[in-house]
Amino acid sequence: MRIDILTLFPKMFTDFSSTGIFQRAIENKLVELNIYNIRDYTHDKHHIVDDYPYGGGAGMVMKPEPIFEAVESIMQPEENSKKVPVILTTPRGRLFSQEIAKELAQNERLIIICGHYEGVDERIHRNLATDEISIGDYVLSGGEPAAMVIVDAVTRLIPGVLGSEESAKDDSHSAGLLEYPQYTRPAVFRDWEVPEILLSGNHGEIAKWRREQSVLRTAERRPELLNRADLNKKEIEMVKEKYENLFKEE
């Protein structure tokens, strides 16, 4: 997958792209990451990328010209915005989730525009971005952290990046539930013991226990997720016995 990021602060991505799983993905040529400085696509001596909003108001707005020019300059001749997702990080975008990460991971290429200041010119929203994504209901100083979150979540889903496809399948949210509890050696630490079932060697029972723990943990910590999770009748009854009023009436 090729990922192009347009930003005002390219140095923010230096460490991000040179450590851990993402570094290995690049070294193994599973991911190609290109960082573009939006200021390089201005044509004035001060490299101005923002201006005051028409109609007045606090803050500055990112100008359309350099962003349009940046995207158009890196787009291949045979490509267009309908084929390559052009994602704008913005508080008004759809809320990022594991399902959206899976959707984006199906593409061969992504272009991500990092918003800044009070936002971007509306013509970028309407005529350039094909998708708008928010990573949460809060305000950041810029879209760079959001872009990193999106890229990290998507990259993990690319075959070969994690080494084992099972790793991604067991992650929290992959099945609509939080991940089950994990333990490692020693079996007893400060009188806290690893659950006996995990030491049994019975993989069928272990899988059953893990599924139950995922359901119960989700009910306890993120109950709103249960309304979208694929639970069987027994699991629903198990949750209802311990937690009341977690399921919406049909």
Given for the second form:
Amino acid sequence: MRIDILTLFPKMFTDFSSTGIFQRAIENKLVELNIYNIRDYTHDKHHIVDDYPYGGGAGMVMKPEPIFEAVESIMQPEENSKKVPVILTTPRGRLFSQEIAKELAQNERLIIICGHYEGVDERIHRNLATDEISIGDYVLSGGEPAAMVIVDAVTRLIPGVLGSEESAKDDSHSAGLLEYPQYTRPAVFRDWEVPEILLSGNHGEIAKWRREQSVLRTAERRPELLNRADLNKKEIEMVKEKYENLFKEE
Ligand code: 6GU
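Could the form predicted together with 6-chloroguanine (6GU) be given as well, to go with the form predicted on its own?
Up next: the whole complex, starting with the chain shown before.
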């Protein structure tokens, strides 16, 4: 997958792309990450990328010309450029999720424009972006951290990016449930013991315990996720039972 990021702060991406799974994914040619400085697509002496909002008000607005020019120039050699999603990171976008990550991972190319919270000219929203994504209900001063979140979540879904030992299939959210507790050695640390079942070697029982832990943890912390999770009758009973018990103790 080729990912092109348009930003006013290209330096923010240097460590990001040269660390951990990206470095390996890039070396193995599974991912190509290109960072473009929007300022390089201006033609005036001062390389101006923002301007005052028409109608007045606080803050500056990102100008349309350099962003349109940047997107059009990096799409240039591509015959199927109409199929390349152009994602604008913005707090008013659709809320990012594992589902959206899976959807984006199907593409051969992605273009991500890092917006800034004062806003980008509406013509970028309407006539250039094909998708608008927010990573949560809070305000960031720029879309760069959001772009990193999207790129991280998407690239780890590309076949071959994760080694088998890092398999993504048990991760929190992949089955609509939070992840079960993980332990490593030592078996006893400061009097805190690893649950006995994990030392038993009984893989069937371990899998059962983990699933149960995932369900209970999700019920406790993110009950709204349970509606869409695939629970069987026994699991639904278990959640109800535990919740009743919790209420009784209080
Ligand atoms: Cl994508 N951008 C900004 N500026 N703030 C955000 C966001 C994005 N998602 C949540 N808050």
